[in-house]
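Take a look at this single chain in structure tokens; it is the form predicted on its own.
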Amino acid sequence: MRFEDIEIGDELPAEQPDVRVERVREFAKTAGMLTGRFVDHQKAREQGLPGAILPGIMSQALLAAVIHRWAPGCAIQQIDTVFRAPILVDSHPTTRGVVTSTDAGAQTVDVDLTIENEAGETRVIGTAVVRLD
């Protein structure tokens, strides 16, 4: 992907990341966040949650991954997220992105990002500044 190939409004390919409990457990263990709210539905319910939830940094990682698959070799200069509601473990979320602006001088694009649940509800929103050569 080259900067010259990108236009405002371009959509990143939507993806359905793997958020099965086994995958989340592996992530949480690596991140030092192996607690019940992330890997055990019953323990999460005991804490008042609807079930086990994705760690926030895993949600950010899923958004960064969709950018890197769209533009291999790019550099994410900044990524910000707002967590509106939790993403449930063992669910089927969809990550999406759209280019909202370009800066030819800096060779960067701004991308709006979302993670939606199966019902189409936006659970996480974000923006990223991505440098392309």
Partner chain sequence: MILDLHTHSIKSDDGRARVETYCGWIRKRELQIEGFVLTEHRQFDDESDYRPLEHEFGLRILKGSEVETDYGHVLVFGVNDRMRAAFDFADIDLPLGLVLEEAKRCGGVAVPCHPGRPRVGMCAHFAERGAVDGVRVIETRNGGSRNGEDAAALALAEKFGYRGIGGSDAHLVSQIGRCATRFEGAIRNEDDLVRAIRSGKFEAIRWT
The other form holds:
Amino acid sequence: MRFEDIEIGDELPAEQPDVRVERVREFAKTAGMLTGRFVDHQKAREQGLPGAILPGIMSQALLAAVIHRWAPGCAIQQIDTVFRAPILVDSHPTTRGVVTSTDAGAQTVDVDLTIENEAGETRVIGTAVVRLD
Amino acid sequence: MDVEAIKKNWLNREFDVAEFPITQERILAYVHACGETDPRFSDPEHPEFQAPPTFTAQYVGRRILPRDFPMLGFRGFDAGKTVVLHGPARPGDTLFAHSKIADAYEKTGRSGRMVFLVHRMEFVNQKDERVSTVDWRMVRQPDQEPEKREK
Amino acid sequence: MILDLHTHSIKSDDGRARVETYCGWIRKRELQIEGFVLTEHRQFDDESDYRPLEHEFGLRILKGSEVETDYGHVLVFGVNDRMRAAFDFADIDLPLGLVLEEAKRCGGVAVPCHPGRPRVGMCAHFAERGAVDGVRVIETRNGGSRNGEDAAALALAEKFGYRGIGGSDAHLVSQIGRCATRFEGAIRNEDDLVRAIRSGKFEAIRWT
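Could I have the structure of this protein in the form predicted together with its partner chain, to go alongside the form predicted on its own above?
In what comes next, the whole complex appears, and the chain from above leads the way.
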């Protein structure tokens, strides 16, 4: 993917990331977040949550990975995520992205990012500035 | 809740410096867990092998708030993260994270009343080269149950 | 004329859209809206001058605010110095009655937004504490609404005879224009907008 190939409105392929509890436990362990609310549905419910929830930074990391698959070799210069509502572990969320602007001088594109739950509700929003050569 | 007093007394004062050695093992574990497939981050043999861009967002300093910072409530959640990349972090590097509170504000949302604290960590490497800036928007809720948390 | 009456730019704490990028997106995607109103959270942006962008893109760009009251969030249009002196836009505990009354007195209009939303919408507060006098218009189409929230707003409007506006509540560029408001005539500035809202001659639209 080269900068010249990209136009405003181009969509990144939607993905269904793996948020099964085994994978989230792996992430939480490496990120030092191995607490019940992220990896144990029962313990999360005891804390008043509907179930174990995805760590926010894992959402962000999933979105960064989506960008890299869309544009191999690109450089993410900035990525910003707003965790508007929790994503449940063992659910089936969908990541989406769309190019909203391009800067020929800087060879960068701005991308809007979202993660939706099964009901189509947007749970995470974000943006990224991505450089392509 | 006197957010103005927090802004006046606590903003932009460095309160912590923490050290984080970067290892290949930790990069690979992180990359695998988040499904990252770009060989720059997943293949140690790649000539540009380095930590993925959100890698430093996982780090927490020795303290998350300054000593004697006002108690804003026991409940809270992570409302968002912004990572600005300045340079790569590679295995063998040691990162130093300088922490401060960059902003504070109050608002209401689906969860009710929320106090937002923007916790900023500036990461530099052992050569004092900038690596990343991570803004963590922490929410404190004095009077809300965690299951209600939504913005 | 069709305007998106509820948008946020990077001036809002959780807004992630630059105004120029909104404009480029509207034109590139050939959206049907002919302009939008920036309703930044808890503030009025009196610094930015968007007239060059209006000319460049042929769009109407107006400014209002979204303030926070004891009955939820409220859009205010026709903001001026008198209104800004009348109540503190940054206060998250404003009495709804005060905002409605002062907005009107100062030549503007206040419109409770996303009324079906938990905690920050008017419906839940009406149910608990009763109705507030002075509401004439509410936001019945909000682009950020979840299941049932707009339906609750429409039911409230029907019950009390409120008129309904639409706005995307966009925080990202790609969210603008999901909902909007169609007016009978042209809206050239904030005063026209206030007059049009007060006239009740408009309809809320949702595209997605």
